[in-house]
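Have a look below at one chain only, the form predicted alone, in structure tokens format.
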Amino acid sequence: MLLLRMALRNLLRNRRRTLLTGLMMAGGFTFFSATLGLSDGTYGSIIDMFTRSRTGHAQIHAAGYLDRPSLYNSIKDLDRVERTLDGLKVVKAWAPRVYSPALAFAGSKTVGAQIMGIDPARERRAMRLESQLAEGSFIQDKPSDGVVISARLASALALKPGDEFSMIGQAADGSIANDNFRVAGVLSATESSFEGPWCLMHIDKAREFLALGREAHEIALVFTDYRKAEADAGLVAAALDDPKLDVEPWQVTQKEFYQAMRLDKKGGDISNLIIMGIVAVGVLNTILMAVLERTREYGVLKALGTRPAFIFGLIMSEVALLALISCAAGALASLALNHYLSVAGIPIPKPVSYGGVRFTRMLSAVTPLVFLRPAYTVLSAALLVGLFPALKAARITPVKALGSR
């Protein structure tokens, strides 16, 4: 208590300098927090936009399917997997899919295509596939010959809604798969996650076409919180407890996107560290000035028998007290600023669209990390730069101190 009282008294002796230093620390805290909030909020929106457009927060495949996709490497015991997923609270929605390459032709035009069989009702709860339509209608909930094709496939075969075309491929039983289909809708060329020659059809129609029975190549998962995708994928894998199945979060299935995002975030972290470095230099300057001004006082204390540890603790208490008060002020300012940015956001001059979602504003995320990380950084920086002045004062000799001016 004596240390705290003396530290508070010393801070109040030069209120203007203390106020300016505190404002600098609080300002650094607020700027750091706002930057983190915008970064987390923006990346959160991008991740949600990216994963909910097609991939999901995690995916279940037969073991080895991601490395070597094959028509024959499918999830066999689908009923057991579905029952398990329905019993997990972390799984908000899931959607089974089947895939296969095929040859699509209309008139005299032929092009290689990729079939994706989906459950429209489940995809509607999990993804935003329907919002990616440019024209026509989506796949009906009941199996039919109506399919949705990508803009690239429509352009290659000169197809539009209502037109018919044929597909031929390899069925799982060794036979030749062939059938006629009708174009129900065409995906957007610019706002869809399906850039190649894709053909989306009802999963039961695709199973019939490919002679797959009741199997699936992939199950896309949507969790209650995308930030816990890796942990939740682990929970799903533990619940399934099947070495023949792989459960991978979006950080693995979309590795390139994840690595690019991490690299970009590291650039932001470097900028924040530079800001904190500037704040730390300012704090160091203030503490050094305070120590130099009170050199004679420290000399008197040493001459009266005060232990060096007490003087060291006194200066470090001043630094810690100033940092705590500044962090409290910065936290209040950050809370107000981040809340405003989470509602109003910052408009983007050139909006971005992907997967049927239009990204028009950078929104902040108000999470504990947005406040804890700046608080930890400001306190650590302040205490670190306070070590040198505190050690300098603790080691001073009474004779030199009393003779200083």
Given for the second form:
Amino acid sequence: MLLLRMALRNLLRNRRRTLLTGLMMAGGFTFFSATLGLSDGTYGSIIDMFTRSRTGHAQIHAAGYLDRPSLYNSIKDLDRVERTLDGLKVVKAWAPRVYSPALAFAGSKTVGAQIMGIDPARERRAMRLESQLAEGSFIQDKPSDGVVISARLASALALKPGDEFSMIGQAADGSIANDNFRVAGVLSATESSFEGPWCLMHIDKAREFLALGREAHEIALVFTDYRKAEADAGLVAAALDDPKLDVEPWQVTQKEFYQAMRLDKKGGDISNLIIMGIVAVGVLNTILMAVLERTREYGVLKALGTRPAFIFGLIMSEVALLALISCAAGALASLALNHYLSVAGIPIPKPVSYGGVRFTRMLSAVTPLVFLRPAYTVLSAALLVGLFPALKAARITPVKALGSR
Amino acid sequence: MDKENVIETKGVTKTYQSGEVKVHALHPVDLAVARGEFTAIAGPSGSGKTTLLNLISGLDTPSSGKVRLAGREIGAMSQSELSDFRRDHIGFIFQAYNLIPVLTVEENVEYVLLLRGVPPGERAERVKRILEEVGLSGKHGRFPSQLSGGQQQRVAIARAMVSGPDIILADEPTANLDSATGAALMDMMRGLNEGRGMTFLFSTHDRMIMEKSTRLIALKDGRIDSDTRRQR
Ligand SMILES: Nc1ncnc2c1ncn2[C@@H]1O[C@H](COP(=O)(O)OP(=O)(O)OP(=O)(O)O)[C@@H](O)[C@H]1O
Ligand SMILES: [Mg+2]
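Starting from the form predicted alone shown above, please give the structure in the form predicted together with its partner chain.
Let's see the whole complex now, leading with the same chain.
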């Protein structure tokens, strides 16, 4: 096609200028792509760290439980739910839990505590609970009176591994729950997501204590890909097909955390916008200069009877062609850079650790979006700034243009 | 006026506003050019040759008066109508050749046929024939920068003629060429004019070129000073 041939040859006329502009676009692409990959990767790590420390990627509750937790509002037909979950490919692991408030005593001290009954074997597959332990050992896979308590409860009752204490609560059958427990381990004060006065025990022990049957208040889910948590939660809900059950992704169960992450991401978007702005100004400058230099040619084309739309198309094709080639080059460079960053990463000056996971370097997450978004941005920015010179050239009056030397 | 006139101007004037002063580049000009004429517009620098040609081609609009080309009044046309009209009826030859540098010889000539929507097979055929006629066979794939001035102007002549327009307008087509090359080109144009019956209107201030015309219009200070037809 003549238009493309002319556009391509026009690009080759001033090779240095074209190369420079192309490099700028490709550089902007690569930078954008690398920051996207790094931020996605970092957010991914943080979200993974956060969700796998307790909440999971999604949770199942009896309808309304999340707003008004109650001992009686539990998931009753646990067998059916568990069978459904096992049949879903996207569900990598799941863990049932029961919750109840109680009063804990040790010596002369009394304090309000929060019981969480867990299935240690299942939690091990889904969560990172054991790694949040500061001292002692974790709950045995077989039900026992050994419990793990949070640092706060430990200090409130002055307990350490090996110590005994008792708890009193309200059981589901209306009776008073009352039992003695032994501290197996204490969770970390700084690196644990259990900040309150928590007491973790085997789920069967908790059921026995609270006079619950084979039921649960919560099932934490871990999916194969945290990014698809919302869609996968929908899949689970559809598979369960039970209006008495709520399935909610972490974005809903952990609203505040989710909002904080989103705010943080906006900051990254703004810095990318600035980069793209600089690229756009560079492109505008190049194309404007080219159009100015070729005023006479466009005047000749118009004198010969060329429609303004063709000249407009000619310049837009030039811009599009340059942008496409630059994007292709940028994509190749990004592929290499992102791959490197996903393996080697960038070390963090002050490593942080949370839930027993040490976070020492930012690693890039390479997803199609990491390439598609820069491509989309570079292309649209280039075409947008191309509009002005293209319109300018299309509007050239032949007499004036032919008079220009 | 005669129906066979392909160019007619009636009371055409042009006044340029140059800062504070008004420049009367053309006083009312009445001109009629018959089909097939090979007309030279002569006159000293600043006499209004370029202005008149620009008004006739519709590249510029007159301050007053009317221009009719091939029986149609161009003052009544919209910009896009005018553009299409130029494409279909007028061939241009410029003093500075004005070939498109990124197109080859062949493509420069083919371009006007493309604009007119001539099918590819016919395009190739016509381009080949006209390039032969202007003596550029074998130079099809060259770019303008690889040609001499005379050769470039031959390409421009081929470009102007390939679509078989009613009128060929040329503003000082030989001014950038040495006189021998210029004369040879004029002879070639005259040959094409005779062979194809196309109407030529060109400006020049070269006496030798004027000699080659069948009609000589002399401009002076924006007025027609003399208008003589002659046999050659
Ligand atoms: N764009 C313009 N603005 C103001 N004055 C103009 C403009 N174009 C031409 N003129 C004036 O109009 C008059 C006629 O100019 P024109 O270019 O038609 O002359 P010409 O015969 O073609 O001259 P030359 O032989 O030098 O090409 C001159 O006085 C010129 O200065
Ligand atoms: Mg002139």
